[in-house]
Amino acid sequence: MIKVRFAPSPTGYLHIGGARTALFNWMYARSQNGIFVLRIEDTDQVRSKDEFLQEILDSMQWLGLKWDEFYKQSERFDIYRKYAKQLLDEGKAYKDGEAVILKVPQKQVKIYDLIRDEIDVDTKELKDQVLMKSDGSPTYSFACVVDDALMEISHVIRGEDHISNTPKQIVIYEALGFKVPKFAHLPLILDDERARLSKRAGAVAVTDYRKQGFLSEAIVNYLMLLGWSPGNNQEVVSLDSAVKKFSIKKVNKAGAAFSLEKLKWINAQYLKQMETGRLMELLIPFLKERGYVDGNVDQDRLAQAVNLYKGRIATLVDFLDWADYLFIDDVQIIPEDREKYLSQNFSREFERLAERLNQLIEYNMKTTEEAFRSVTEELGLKASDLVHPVRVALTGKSIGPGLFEMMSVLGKEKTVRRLKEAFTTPSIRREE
C-alpha cells in the first residue's frame, strides 16, 4: 500500500512551498489508490499556535487537498519516549542530563532517491543525534522516524532542503529496526532572479493568495506545474486529469522559478471558463467586505457586471477594481486623466447626451448607443470626440469595455446624474 504524508508545522501559516509539496503527496496517493496522511508536527510547545493549525487546515480543505488520516504529534510523546527508552536499554543510545542521545555508527549510509538518484553519505559527517530533548520534547528527526514507521509511511516526499535530515533519519530507523521507506526530494520554488523564494518574490500564506482573489483550482494547477509536467505543453489541466498522468519520477530535479504573472495567467483562464452563477458567488462576499453591496444583491445587475469583466479579469479582486463605479455613487478620477479628458469644458454636450438618455423607453446597449450617436452628429462632433471624456467621467477610468455596454450596466439613473454633474462635482471641476 502506498502511504504518504505531509507534515506541517504550525508555526506559521502555510505558504506556497508547503502547499506544493502537499500537493505533490497527495497527488502521488491518489494516483497509486493509496492513502494520504495529515501529520501536525507541533512538538515546539512554544511556537506552535492553534491559529496556525486552523489556516493550515483551512488551506488544506480549501486547495481540496482532503486528507485520510490525521495526527498531532504534540498527543504522541509517550510514544517517543518509549522507543528512546528502548534504544538506551539496548546500549544503542546514551544520556546526557535529561536528554537521551543516539550513538551514530560510522558506515556509509545510501539514500535512493525516486527524483535524484543514489545520494551516498558518510557518517563520519554526522555528530551523535539528540533523540529527546532534556525538556522531554522529542528532536523533530526523531518524532519523524518513529511517526513514519508506525504510520506506515512508504514513501517520504518533502523539499530537498531535507536531503540533509535524510541521512540521520535512515541511522535512527536502523537502530530501531524499522524499514526505511523511499525517499523523493522536490526541487525548491526559486524567485526570478534564481533565488530560494523569500517572502518578499511571493512565499506567501496560501490564505494571502486567496484574500488577493485567486482561485483554489487555478493555484493547484500553477503548484503542479512548479516541478512537474503533465506533457504536451499543458498548462491549464484539472486535478483529476493531472492525476491520471502524475509520476514523481517524472519531477524534474532543477528548481523552479515561481512567476506571479503566470499565475494570473492561470487564473485568468479558469474566470474566463467559469459559469457566471459560481463566479458571482464567490464575487459576492468580496463586494460585501468593501461596503459594495449588502444583504440584499441584484442578481441580475451582478450577472450583466460579471458578464462585462469576466474576460478581462486575473483575480477576483480585478473585479472590484474595474467595476467598482457600478457600486459607489461618486467616481474618482485621477488628475492625469481629468486633465488628459476633461480639461475642455463638455458641459453642454454632456448635459444634451443626459437629456436623451433620460428619456428613453428602453434603457440598453442598442438604445444608448442610438441616442449618444445622435447627440454628437446634432453637436457637429465625431463620435471619437467624446467617447473617452463621457467614459471617464462615468467609470472614473480611461480603459475598459464598450462604452455603451458599461453605460447599459451602470443603469439610466447614474449615467444621467453622473453626465449632468460631470463638470459641476468638486472632483472633476474644470479650473476656470
Contents of the next structure:
Amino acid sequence: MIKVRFAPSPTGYLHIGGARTALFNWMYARSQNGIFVLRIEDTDQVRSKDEFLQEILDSMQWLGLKWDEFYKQSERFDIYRKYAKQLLDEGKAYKDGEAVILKVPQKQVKIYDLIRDEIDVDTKELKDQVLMKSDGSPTYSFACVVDDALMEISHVIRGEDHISNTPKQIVIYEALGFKVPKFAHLPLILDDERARLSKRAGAVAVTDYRKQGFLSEAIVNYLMLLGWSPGNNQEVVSLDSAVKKFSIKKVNKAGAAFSLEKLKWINAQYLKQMETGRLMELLIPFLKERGYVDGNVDQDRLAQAVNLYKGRIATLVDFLDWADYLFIDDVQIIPEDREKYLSQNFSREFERLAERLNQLIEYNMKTTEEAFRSVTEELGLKASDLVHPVRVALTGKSIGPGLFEMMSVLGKEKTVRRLKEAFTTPSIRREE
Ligand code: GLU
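If the structure you just shared is the form predicted alone, then what does the corresponding form predicted together with glutamic acid (GLU) look like?
Now the full complex is given, and it begins with the chain already shown.
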C-alpha cells in the first residue's frame, strides 16, 4: 500500500516550494491509488500560529489537493514521550537533564532514494541526537520518524534541503525497530541566477499568487513542471492527465528553475481557454473589491467585456487594469498620453463624432465604425488621425483591442459623454 504525507510546519504561509512538495506527494498517491496524509508539524508551539495553519489548509483546498487523513503533532505528545521512554528503558537513549538523547551507533546506513538511487552514509559523522527537548517537546526528527512509522508512510517525498536529515532519521527508525520507508528528495527550486529561490525572486505565498489573479489550475500546472515533465515538451497539462503519466522515478535530480514569466504564460493559456461564464464568476470578487461592480452585475455587459480581453490577459488582475474604463465613470488620462495624443485640440471633431454616434439607433461595432469613417471623411481627415486621440479619450490607454469593439462595449452614453468632455473639462482631468 502506498501512503505518503505532506508535513508542513505552520510557522509561515504555504510557499511555492511547499506547494510543489504537497503536489508531488498528492500526484504520487493518486497515481498509485494510495493515501495522502496531511500532517501538521506544530511541535514548536512558539513559532506555530493558527493563522498560518488556516492559510495552509485554505491554500491546499484552493489548489485542489484533498487529503485522506489529517494529524496534528501537537495532539500527539504522549505518543512521542512513550517512545522516548522505551528507548531510555532499552538503554538506547540517555537523559541530559530533562532532555532525552539517542546514542548514535557507528555504522553505514543506506538511504533508498527513488530519484537518486542508493545513498550511503557513514554515521561516524553524526552526533548523538536529541529526541525530546528539556521542555518536554519532541525534536522535528523524532516526531517525524515516530509519525511516519505509526502512520505507515511508505514513501517520504520531500525537498532536497532535507537530505541531511535523512541519515539522522534512519538511525532513529532503527533504534525503534521500525521499518525504514523509501525516500524521494525533490530537486531544489532555483531563481534565474540559479540560486535557491528566495522571496525576492517571487517565492511568495500561494495566497499572494491567488490575490494577483493566478488560477489554481495554472499554479498546479506550473508546479508540476518544477522537476518533472509529462513528456513531448508538453507544458499545458491538466492535473488528471498528469496523474496518469506521473512517475516519481522520472523526477529530475537537477534544480528546477522558477520563472514568473512562464507561470504567467501558463495562466494566460488557461484564461484564454476558459469558458466566459466561469471567467466572469472568478472576476466578480476582484471587480467588487475594486468597487467596479456592486451586488447587481450586468451579466451581458460583463460577458462582452470579458470576451474583449480574454485572449489578452495573463492574470485576473490584468483584466481590471485593462478594462477599468468600462466600469468607472471618468477615465484617468496620464499626462504623457494627453501630451502625445490630445495636445492638438480636436474638440470640434470630437463633438461632431459624438453627435453622430448619439444619433445611432443600433449602436454596435459596425455602426460605430461607419459613423467614425464618415465623420473623418467629412472633416477631411484620415481615420488614423483620430483613432489614437479617440482611444485615449475613451479608455485612458494608448493601446488595447480594436477601437470599435471597445466603443461598442463601452456603450453609447459613456462614449458620447467622454468625447464631449475630452476637451471641455480638461482642467479636472488634466490634473490627476
Ligand atoms: N515540517 C517539515 C518542514 O516543514 C517537514 C519535513 C519533512 O517532510 O520531513 O520542512
